[in-house]
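Just the one chain here, laid out as structure tokens, in the form predicted on its own.
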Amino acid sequence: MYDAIIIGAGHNGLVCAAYLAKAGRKVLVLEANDRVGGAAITRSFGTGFKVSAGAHLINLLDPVVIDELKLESHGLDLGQKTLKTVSLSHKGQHLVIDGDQLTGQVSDEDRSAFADYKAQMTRFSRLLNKLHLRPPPRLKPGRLSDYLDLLRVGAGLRRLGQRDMRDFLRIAGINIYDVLEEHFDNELLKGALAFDAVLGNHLGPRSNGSVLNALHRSSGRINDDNGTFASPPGGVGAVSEALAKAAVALGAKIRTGAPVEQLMFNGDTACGVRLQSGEQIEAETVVSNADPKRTFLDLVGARHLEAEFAQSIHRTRCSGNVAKLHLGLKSLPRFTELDPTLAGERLLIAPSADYLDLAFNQAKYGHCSDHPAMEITIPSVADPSLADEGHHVLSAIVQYAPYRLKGGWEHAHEPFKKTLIDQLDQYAPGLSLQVISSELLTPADIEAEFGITGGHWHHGEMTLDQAFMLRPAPGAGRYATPIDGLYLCGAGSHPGGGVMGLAGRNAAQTVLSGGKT
């Protein structure tokens, strides 16, 4: 008999387990796969190459989680903490973004405007970060604490000052395209900033809500600076390993290779789980790190839910739109006119906001983008252990690749991979001739390998109607659910996707308070 069972050893599940164990609870984490981390793992592909299977950079892991769980004492090393962003031009006229500084063919007006834009977006992002550190306010306040939650939100907005508060309320719900057009002329700059507003979601730069997504992605504080990226040695899987060590050190037990088939009930209250092996394990509380659809429609079953709530979960949008490309290369690729010292930085193929918009147009109708956008890293530049001596590994997040592809992925998989390698060849001539091993993970592959419904990295779209107290749906927006004894702690809950850990932390606090935070 356990105090709590955590379903899924993804990073949020491990964080939740660590906090519950730290509070003295007897905790068991059950993971279906043979290793911890969910999609945040480092694994081999081909021969002699290792890569971060899902996310390959860290930009949202919160310092509060790092400090409270003493993750550095358990081996956490974020490595390069201030990666530059290079917006690539196939003509070699690249733009480098380093904090609030720009290097490249940029006008003085754009340089000045970018410094002001960066400063204001940082203020907005820090406001969002404060909201992420607590469960979202209730839709229907009833207790004093509920009203205090709402007052904190209002006070945070008011402290921005009149001008920033007005600007925040004006742009938070609109599209990034219009905001960038107000500020900048440089197309490479607008493309890079728009990319961060759509990455991971079914959004184009002209989609309302893309500004909110941009703020979410820059709300993390790496090196106490918002909007920066880190590349951990050993890949992102090393972060998950540190979280697992912290949880175990605090007293949690982790079992891998233990897929959960269904929740068990005592009347209408969750009282444990049944594994696919038939083993039954009892617990006072069950916390699911699985995505909301898998949790409620598969592990719970619609028969245990009220019809209205079941329908709201069924309507949750969680069809992925991102693929992941891994290449094992004979040598370091040479991008046209790019200083070789920048090869280990964050490289983007997003030459303009219009380019992204055209790429999204195809995805809207169920087609892969002929000219997709990419976030590229070559982590073996800083960490040679990821490839055999002299070789390199390239990892690229690819937008757009719809889960519901017309005609299916069976026949489109290899042609799309070729499209991606050909596109990389335009920016790094001869790269295709260096490829030793290659792997493409489509949303369908991500669903199959990691058990994420729709292959959506964030367990659901990051949009206004699926954010804050509405994430994943009314009635389950504060980690507690309509099922007594069942809680959520994954990316399908507030504050959403990214290797952040705050959903797990907030969920643990909710469990410890009996669901009354």
Given for the second form:
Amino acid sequence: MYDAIIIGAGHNGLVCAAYLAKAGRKVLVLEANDRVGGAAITRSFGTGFKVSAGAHLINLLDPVVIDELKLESHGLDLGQKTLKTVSLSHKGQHLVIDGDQLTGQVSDEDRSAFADYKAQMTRFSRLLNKLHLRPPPRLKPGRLSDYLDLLRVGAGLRRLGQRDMRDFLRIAGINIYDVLEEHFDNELLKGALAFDAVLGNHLGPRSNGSVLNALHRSSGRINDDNGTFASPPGGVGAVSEALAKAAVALGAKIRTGAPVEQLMFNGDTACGVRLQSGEQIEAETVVSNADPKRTFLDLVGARHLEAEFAQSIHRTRCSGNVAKLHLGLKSLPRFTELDPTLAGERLLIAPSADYLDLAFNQAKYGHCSDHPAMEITIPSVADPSLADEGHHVLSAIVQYAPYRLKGGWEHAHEPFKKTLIDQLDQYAPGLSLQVISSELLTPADIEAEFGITGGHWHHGEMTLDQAFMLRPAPGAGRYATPIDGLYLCGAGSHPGGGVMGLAGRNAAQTVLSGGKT
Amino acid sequence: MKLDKDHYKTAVYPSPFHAKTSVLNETREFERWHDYMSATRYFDVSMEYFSCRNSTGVFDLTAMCKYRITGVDALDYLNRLMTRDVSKIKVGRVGYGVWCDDAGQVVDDGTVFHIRDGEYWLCAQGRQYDWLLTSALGFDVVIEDISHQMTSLAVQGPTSCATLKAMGLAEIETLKPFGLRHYSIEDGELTVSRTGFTGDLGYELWMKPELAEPVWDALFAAGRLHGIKPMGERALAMARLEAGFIQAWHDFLPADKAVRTTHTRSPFELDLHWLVDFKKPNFTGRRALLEEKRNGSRYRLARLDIDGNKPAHHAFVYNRQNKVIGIVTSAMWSPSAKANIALASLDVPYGEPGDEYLVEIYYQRELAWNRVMAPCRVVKGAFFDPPRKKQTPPADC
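I've shown you the form predicted on its own. Could you give me the structure of the form predicted together with the partner chain?
Complete assembly follows, chain above in first position.
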């Protein structure tokens, strides 16, 4: 009998397993797919191409997790350097963002405003990061430790100083569009910054809550620098493999190809899982890295929950709005007027905040964007092992592509892929003729491949109503759930989505301390 | 429910019995109860009350909220909804119960009728459709609001069985308390349950609105020599308090209507321990109720026998140290128990049977207010509990 079964070998499941094993628990990780990593995997597509099938950059993996699990000794390699961001212009007048430096046709005012903006956002997101390292405070009267938790949050805010605190409280809940208008004139800059505020969510730049998402996305540190990106050699799957090695080295057991069908109960307490194969495995504790809807409405079943809690999970907003495009190319694409040494950097098609807003408008009404925004990487530039000699692989995160597309994805899949390739052709003329293999993952495909309800990368919208102790829903906001013996450890819990590992770490600590809701 | 396109033009409807009740209602006093006109009294509240204690009183239950629950998961659904074990309510039986929110606070109480195999009705005083649908996630059930499709009469009192027998309901005297049976009348179905809100021998008749008038006529013709009288809301309120039954909006605040969490009550706090079955692995409120069982309740429902004859409406209850320990939620002078009775909600640990307290009663005499601190005792059980309530067959049948 195991002390803990972890459902899902995504990065949070592996992190949680590693921490539990490190504390001496007997841990079994069950993964439905035939490899570890969940949506953080590198896999092949087309003829001879390999790509990070879900997340394709690392920006949030927490240094605390890297240190505590000694991931570097298990093969973690985030690459030589952090990536610059290039905000592409189809006329070729690109803007390059490197840390707090801008290169391109940009005014001195914008340059200096950007350095200030970046510094302030970094201060804010470091405060956020402190909150990410602990379970969120409990909003329930009575317990001293809960008051202390809340005080700690208040004190963190206060320590920002009067000016920053006021700014933080003013902008944290509002939209990025208005904030960018206050600071900048350059459209390419505003487009790039707005893109980071909406990525992964059903948010447009004018949607309130987008600033919070921007802060969340820059709360990670790579090489001690906030808001930067790493492209690990071997793709993001190599990070998952390092996590799996660490977990196994610490004593955890991992089984792939073992999809869980149902939780098992002893009376009102979770006592194990039943696999789709019919095999039953018992454990003291079950920790689910599956998304909250899958966990509670499928693996547990609404009828085993109390009515209001079941409804609050049911109402969780988790319809994905992001698609993923993979292209296998004959040669390195040439973006108009782009310095070829920048081809391996992070390239954005988000030429203005208005462009993003117009793209979002269509998604609001259930259509995919005619002119979508894209985050493009060509990882084969730094890591030739991802493609055959001379070939290249292009990976793009595409927004917006709503899960609940009007008319369904079945007939829209190929036309949308063509829209995307045509659009890339506009920025890199001739690219469409270089395509050997292509693959589009719509939210429906993401749901099918990775088992994430709604194909939502973050297991649920990253907005205030689903943040902190409200993530995924009241009553399950601190990893413990209303069902004794069942815990959550995935991106659907605080601090949320992105390859961070902190939900897994916090969940493990909660399990070890016998934490309750 | 399909609505008439002009439905909004009428807020309150006459009940299907209105052609009959409006003739009998000498006072012309009706009030709104949900979507229907409901008689507050017909001729004299005391006389109406005594009809259900000494002969037969008939109360128009049309406005009660009624829901039909069918589908393969009907039983599982009700078992998750209610705190009691619904599987114990076999076909042809009725059971009383409460349902709670996740915090273990009572949303409402009502009766479950196991009408036929796979078909249940839930009857409640308050509208529950929203709560029932909220609870339906994950269950294969069909929940229909049949409040307007079914109507009902309460036929209560010592001669009620004889009346129904005279009306032609064969072997009605063999129907046990909380049993139900279907009869054919005028080519329609009349369902009779031995249930009621008076704590006396009594029955409830359930039918489609088309049957309302013929059933009323047959009932009153059969009951003429058995002292049948219509009774209004005020008379029924007296009978229910004597029986010791609690009522939403009087003795507890429905949890889904409360703003302040300290103003609601759990089943334990309403003396309904017997309705909470922790052997069921899950029902809404279970987790919170288990915690309450471990840590203790906040309130206790107490039945008070108060000195004097002044009803203690809304009175504060004091202990001997003159500290307020609770409030009276329902009170009256009980004509049958010949006692000044009340239900009260007291702070734990107060309210053990036998405890003695003081009740602060204000009453008016010729426009002048008087105050009395009346001693009272906590008593056990219903204030009025005649053996005929449970007797099968009843004495005169």
